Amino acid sequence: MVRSRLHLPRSPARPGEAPDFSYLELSPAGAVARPQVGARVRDIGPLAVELVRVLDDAGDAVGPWNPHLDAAELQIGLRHMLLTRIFDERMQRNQRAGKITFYVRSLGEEAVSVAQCMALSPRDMLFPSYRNQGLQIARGIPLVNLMCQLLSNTRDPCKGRQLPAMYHSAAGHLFSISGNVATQFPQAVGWAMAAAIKGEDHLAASWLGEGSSAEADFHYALLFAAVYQAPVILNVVNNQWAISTFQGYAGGEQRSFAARGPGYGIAGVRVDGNDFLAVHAVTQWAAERARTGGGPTLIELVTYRAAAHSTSDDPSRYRAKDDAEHWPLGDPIERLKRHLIRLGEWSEERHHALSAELDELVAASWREAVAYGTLNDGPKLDTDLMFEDVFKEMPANLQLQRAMMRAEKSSR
């Protein structure tokens, strides 16, 4: 047979191989210039390939992107990130214990959701993916609500219809998460277009994984955002992996994901996703740009999926076991903690105390949540709910089917 000449992206470290992140293009902290918020896309091309970083290795905030947040704000950010992590750990264990059917952790990516959410205003509309629980937490959605969703129980805001992790909150301006990746991207652009049409000030932001950026919806979103200069922030969370395929299989081998932005005439910014300050600063820049009529921004958040894809996944089958420990951008919680300690605004003791407090918060919330039922125990959602909300009003065929379903149940 002739030898194939097809190029296949190289996956850096498969099981049994040594972790290797030499492919990553990094910039030193503080090295990337911060253009004016109103800069023209063509003048800020490098932003899409360099890496905006604020926290240096020592834990100091350096360079023009330093957002100069006050300590209280940083402490809140740390708290949200830590709560996200503790929540994740606990829910993972609950899944393993058979209490919930499925779970998705965001381990190592907490800064993305938390810092971005904090850089936006509460009325901005967020269109998350399934790995953005930090948005829910930073927006202050009660943990019990999230847990009830995970449990599909009697207080589940989705009324039992969605897989765990597919949260939503109308009051929290958090859009309903879809099981189909990327679909929320053009929807966020449409939302932002409507805000502009109505002359309102709010912007939309959306998130997807680098793997999901391969979907058509990514393209639609960039295109519509560019054409109508919609006030939207489009975020690609490049955590290096999409289930078993490396980011090269989404095109990351050739070029950064942020670089797609300038290709469409949209500002593109590549940022250290594990650097709370850098993520915050870049998001704030993009938000101000959007609010002042400067149009959309595509942000690539460079991070690492430290855990499995989901509870249905086993990454030891496809990547080096100790990969995460070699990730050159560190851990977002550790880095912000070190910075706060260096500022004299935090300590190991306070950290411990916070951890304990949040542990208890999560535990107490879980106790409350399970009281509203689990999939297998306790109070149950009314099965009639299956037939509601298909349409605003239930049509005749569904009323009939509801009756049939009731008869089936009573026949058992």
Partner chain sequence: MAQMNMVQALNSAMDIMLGRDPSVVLMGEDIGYFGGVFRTTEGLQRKYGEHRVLDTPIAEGGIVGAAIGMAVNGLRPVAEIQFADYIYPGFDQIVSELARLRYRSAGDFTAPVTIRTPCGGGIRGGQTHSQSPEAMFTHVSGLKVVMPSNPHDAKGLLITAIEDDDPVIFFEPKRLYNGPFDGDPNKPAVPWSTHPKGEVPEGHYTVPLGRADIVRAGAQLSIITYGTMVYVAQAAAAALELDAEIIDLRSLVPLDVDAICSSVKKTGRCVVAHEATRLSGFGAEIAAIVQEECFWHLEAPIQRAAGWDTPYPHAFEWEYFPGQARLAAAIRAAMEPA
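We call the rigid core the largest set of C-alpha positions that still match within 1.5 Å between the two forms. Numbering follows the first chain given and starts at 1. Source: prediction; values computed, not measured. First, how it differs from the form predicted on its own.
- Of the listed residues Asp384, Glu73, Ala371, Met166, the one positioned at a hinge between rigid parts between these two forms is Asp384; the rest lie more than 12 positions from any hinge.
- Domain rotation between these two forms: smaller rigid part turned by 14 degrees relative to the larger, from C-alpha superpositions.
Alt. form predicted on its own, vs. the form predicted together with the partner chain above:
Only one chain is given; partner chains and other molecules are left out.
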């Protein structure tokens, strides 16, 4: 008699083993058809299992998904991605030097945030995860603001109430990042439903990692988005690892994460997350679909987390040491740079000059940020802030507590 056995997903390469990405299903650049924006979900099922790619190995843009962006816009995208990477590197060093307490890098995933943000309207509401700092940069949020939040100093936009790297910007239409994974998905759907009720032309977009797709909030969001045809783009950033857990534990072995969309009646698209042009094109397609009453889209961005999960993580304990160097889809910055050079609109010399310029921008921003306070030196946040932004009218018990605190401070 054959007995059933419990299946345990296995990581493709453990420490000490050779990197192995043979499990990854790829499509040739330019090979995936681009359906009409209004196509029925039942007719576009292959989009959820194939891989939309535009840039080929030579750096040329090919196929029906080519968004035909002009060189100036591509250069802006390259600048945003490069600034994100340099900012990340500086903040990583600052954390290791004890100048900030915690940091989360987006190394290798810069195209996800930057290309998608550039494909959306400035007034679309974004609900990021903690690895989407490229959204902040593409929306023009000053680096000083981000650094002050990491320092929790007197210019901290979150007033000391958020964990490091949990940014927000009302002016930039960036919702506050939540440390509780996946809560941003139903929040984005709710915002999109409200926008539709009010007859607005804006949509919502949200991001989470493939590991977070195992959370119940992910499924609540898809159900509500499907039932009410909410104008929302829900992005699963499949960077292969949920901290130390390989994506197979979130269900990636069985089918693509994008394939969960059609099961709910939602368009699902799987895209090369390291291809700036492909990411931009797919996001633009989904945005037009949402704005014209076509409903939500679930996008799976296939990428790789080249760095540690956070400054609290050591990836050498659970995956091959040099696996990022063998990732088949390459580096998003290098690929866009190569494309611009092929177009005759960029050069290694210009790239080097831009890197130096952005490095100085990050350094100057840090010098300004620490002037507003550091972890160990003043000035410090006003303690009165803890009583604000909670109640429209402060109740009597909090008024009393604030008065007692002020009296204690004045007596010192």
